[in-house]
Each structure stands twice: as C-alpha cells, then as structure tokens.
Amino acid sequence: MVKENEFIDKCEETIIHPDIVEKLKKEMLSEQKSYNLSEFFKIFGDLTRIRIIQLLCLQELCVCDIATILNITQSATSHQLKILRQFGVAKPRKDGKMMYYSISDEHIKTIFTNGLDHINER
C-alpha cells in the first residue's frame, strides 16, 4: 500500500500509449548528439572548471591571474583551460607573452547562469 506523499517510480499497470511513444521517438536526439551533449555537460562536473567558468563570465583573464585567484598552479590552470577550449567553452587570445582567456559565447554564460539560478532556488 502506498502512503500519502510516497511515490513509486514505476507504473502499477503496463499501458503503452503508442501515439505518444511514436511521436517522441521521432523527436529524440540521435545517439551521437545525445553523447556529444552528455560529454559537453561533463565540463560542468568539475569544481575547478566551474570556478574558472565563473571567473571568465566576469571578465577576460590571463592564466597567471586565474591561477592566483584560485590558488592553484599555472600548470593545473592550463590543463583545465585546455579542456574548456577543446569543448568550445573558453577561447584564448595571445598578447605578446601573455595568454588570455574568455568565455567563447553567450550560450556558455546562459548555461552557467541558469544552473546557478536553479541551485539558488533550492
């Protein structure tokens, strides 16, 4: 017996709704796009990368400044920035001997801000 406010994560009867199933099967992402999206969201699953993304949402920064703010080595910073660059999250700009990074586009800021808004609502 199910108590009030208790949920069971399965149907108590098996009833398939073929019209809904077929419609949604056609609208599903391909496996490749689903995989790519899953890999993209993994970028946001690392504390250091999240902190770097936050900083870059605020302003363009050189690797030295990012490392100093986060109290990590330049090597560790460069490693994380390489990952962010590979996934199109951050973009580099060289100025003489200095390497600066910024967020690649407004989509990244929106994803970061929406995620932050979501956790702040809790």
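Form predicted on its own already given; the form predicted together with a further copy of the same chain follows:
The following holds one chain only.
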C-alpha cells in the first residue's frame, strides 16, 4: 500500500524542516489505523446515513418507519442499515418479520452531537 521506495522522488530537494519531518513520522498513527479511522468517519459523511443515525439517536425504529420518515425507498434504507451494522453503528433486533434498529454505541451519539455543535457554531 505504501510505496516506501518512492519517497526519494518527491520533495527531494525541498525538505524544509528535516527535524520536524522525522519527529512526526515517528509520532503519527500507522497508515492502517488512519485508514480505519477514515473508514469510520465515512459512515457519517453521507446524507442518508446521517439522517438514519439521527433518527436512531432518538429511538429504536423499524426499517419501514425509517424509510417512511426520510421518504426514501425500503431498499436504499436497508442497504445503508447494512453498512451501519457492519461498522457497529447500529444494531438490529428481530421481532417476527420486523427488524428494529438502534444505535449500538454511546460514542456514536457523542460524535454526532460534537459534529452538530461544530456546524451550529460557524
């Protein structure tokens, strides 16, 4: 994934602050962890998903109610819920033929609230 041997070609004669560069190369997170983090935030970076997350922050809901409230198709709702499930954002509860979804982690609500605070203050 990281092409180690190519760094010589880039900014070769333009390393402005060698000490800072070396220091931060050691301090920073691994690319793998950064990737996981970006994949996690990607969940929130879609209008449909953030709206679903928002609803689930208010209360547990079944698939069809979510689709109705957001005025989107059942299929689109189900596809996005699958993603939310996979990333541990929402968890399902089966009741007969119905599936109820809720937020699976308090961190999710915290991050949602922090983001909302940020955009409200700009």
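No experiment lies behind these values; they were computed from the predicted model shown. Positions refer to the first chain, counted from 1. Here, rigid core means the biggest group of C-alpha atoms that superpose within 1.5 Å across both forms.
Glu22 C-alpha moves between the two forms by 2 Å or more, core aligned: After core superposition, the C-alpha of Glu22 moves 2 Å or more between the two forms.
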